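A single chain, nothing else alongside it, follows as structure tokens in the form predicted on its own.
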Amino acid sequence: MTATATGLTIRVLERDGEKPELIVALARLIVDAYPGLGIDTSAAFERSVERVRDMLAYPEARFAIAERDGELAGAMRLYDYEMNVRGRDALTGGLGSVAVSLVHKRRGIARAMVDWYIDDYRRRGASFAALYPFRLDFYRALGFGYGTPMQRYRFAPAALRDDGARGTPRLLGETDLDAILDCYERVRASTHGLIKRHRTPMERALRDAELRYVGVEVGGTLRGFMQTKPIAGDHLMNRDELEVRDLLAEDDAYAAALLGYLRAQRDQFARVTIETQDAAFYLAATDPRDGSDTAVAPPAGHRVAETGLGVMYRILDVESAFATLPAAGVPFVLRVVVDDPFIAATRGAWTFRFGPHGAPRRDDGAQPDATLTIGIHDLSSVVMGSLRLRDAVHHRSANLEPRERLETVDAAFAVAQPPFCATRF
């Protein structure tokens, strides 16, 4: 339990024991707060008042309540997440839910939530902070970065290339779990970004009557999935879409698999929309073109996709980042002065050593041959390299001192292949 110095009292609700009338009042500061949910009937509320009490339950993740003067304020929802960095898993703090009292909202109830939510995964060891934004601004100002940005294509099926395909699709169901649990752990393993998946979520998804999973076996070992929607076409004949989400595969073979089975529903479905942080999937079809005629950039201004900014990362602590990073090619020592007006723990100035021998280590006793300058937004995308460093420098929210030094220190922040997140919290 925390006091805040404007009288505010957060604490982590208990998994059982919670007043009834509690329970009621979250569910309804979520509904108030995301009304997006639909939830607008008394049958409806009373399945979120439901949902609610069951999440309280879930193993992976807790609530965290706001109140000032006993009155409920604001909620949130934290997840311990183990995610790969460069091949190693490093303890995430996952945020997500933040709602705030409709009659407390403008009162930096959201602010004191989020400080308690970093100092709470700080003093656990997390290396990171993930979340989903409602806004860009608001949580970059809180120094979280951009991550990877999604990417919506909207393929005719036909169009889908499926050469190269190997397994053999089918329908999964509830008894897969095990199986898709394993198969997600194997991906994972070799794919920067990716969160280890929770049980109790993937549960869920399995038992939703709105959405169908498709694997692709080889063998009898499940080595590939997607998780599939249909989407009605508006009341109009023959415009109906399948949206993937999570396609996710041990190798390209297993993926063109995927792609033959969607491209097999083109009696049924005008469209395929596929959801990925992979910037070059318009590769996956013969016409990449979304069906939409747009004309973005005349003349060469054929749509593709979609584009937007999703999750973002912060970093916790700024030499446990760096240990997360590779060996580097070339020799040379760093100095980053890192600008957090937010946390004081992350604002400062370290020295480190980068060399062929390992990870970066700190030594604020060496003689620097640069200096970065970066504000911790910018340096957490750059860490996790959703950002390049020269990107960040030419767009003037970095700066390192001598520019001739960027091509080395860009090369030791690069990864061959930016951060995927496949979860949603």
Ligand SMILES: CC(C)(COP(=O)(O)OP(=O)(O)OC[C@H]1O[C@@H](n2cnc3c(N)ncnc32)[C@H](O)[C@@H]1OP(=O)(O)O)[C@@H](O)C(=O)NCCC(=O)NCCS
Contents of the next structure:
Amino acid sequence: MTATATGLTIRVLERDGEKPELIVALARLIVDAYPGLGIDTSAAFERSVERVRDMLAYPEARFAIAERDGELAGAMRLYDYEMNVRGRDALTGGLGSVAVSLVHKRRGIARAMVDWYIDDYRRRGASFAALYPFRLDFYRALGFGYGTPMQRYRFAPAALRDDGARGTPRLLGETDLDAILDCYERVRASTHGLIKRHRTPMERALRDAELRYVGVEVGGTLRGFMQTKPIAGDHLMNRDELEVRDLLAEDDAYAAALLGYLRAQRDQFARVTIETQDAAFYLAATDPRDGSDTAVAPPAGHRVAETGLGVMYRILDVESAFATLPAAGVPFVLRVVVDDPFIAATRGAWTFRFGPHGAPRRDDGAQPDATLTIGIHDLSSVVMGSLRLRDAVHHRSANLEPRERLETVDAAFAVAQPPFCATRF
Ligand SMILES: CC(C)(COP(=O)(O)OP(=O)(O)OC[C@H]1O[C@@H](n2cnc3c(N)ncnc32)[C@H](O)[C@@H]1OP(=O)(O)O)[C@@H](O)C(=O)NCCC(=O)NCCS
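What does the same protein look like in the form predicted together with the ligand, given that the last one was the form predicted on its own?
Expanding to the full complex; the earlier chain stays at the top.
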């Protein structure tokens, strides 16, 4: 429990044993904060109270609440995640479902809760934090940097390429939970940014009547899968679409088999929308146009996808975050001057020795070859590899002196593939 400067008390809720009135108040708070949930009858509200009880029991997450004078003022959910950061798992604190009571807004309660969450995960030794922002600028001001952009393609199914496909597609059900989690773990082992999937949400997704999981199997082993959801178009007008999320495969040949399954749905669906952070996914179709025939930059530039910035990352500890970086081909000493208006522990200057020995080593006494001045938000993106350092410098979000060193320093942070995140929270 923590009493903050704003006179709030923030605490984690017990899994059971909390007062029933508090659970009802928490459900009310969430319903008020998220009108999109569509809770508009008392029966629906009763179900949302049950859902909150259920969420409290969810073993891989915690609910924390903020109270002022005994009154519920805010709530958030905290997720313990293991994230593949450049090949090794890093404890990462996930934040979701931030909600502030209608009568307590704009008094710094959300900020105080984010501060508490960062402190909590720092104490537990997490190097990174991650969240999906309701507003990018709000969380950027709190030190979170942009993750890899999400593209939403809208292909004609017949244009999808299934050449080189391997494996047999089949529909998956609740009994495939372990096979899905095992397959996901094999993909995760070689995919920077992927967060270990929690069992409970995956179990629920498999039970969700709106969703269909489709897998590709070889010799009885699941090698890839995706989540699909039909989106109804106009009645009888052949405008239905199939929405695809989290297309994950252990090899390109298995991904091609999943595309083949989607291609075979062309009698039923006018378009297949695929959400992906793969920047070259337009190559998945012989014609990647989205069907709008819109010129993005007239007269050129066919529209092929919509782009969104979603997941954001934050370094919680500069030294342990730098310990995730690989060896550098060319040795150099870098002084990093970090601006962090929100958290003192990640504000200041650190000097690191980069070289072929392995991850950069802190050595504050070393004479720097270059000095990088950067905000914690962009540093977080650069360390995670969702932003190239040279781009941050080019757009005046960071400064490197002397500039002649930029190529060497940029190469030391580069990743083969920007981080993927297939977990929504
Ligand atoms: C979004 C939400 C969590 C923000 O909560 P909040 O407690 O009002 O947030 P804060 O008070 O910490 O900050 C909000 C703004 O008030 C400002 N503020 C903070 N304290 C202030 C004060 N004492 N006086 C005036 N303004 C203040 C902040 O600087 C911030 O300004 P900005 O909008 O320019 O960034 C809340 O409005 C909410 O529950 N919304 C609906 C659900 C939602 O969108 N959740 C987020 C999903 S992750």
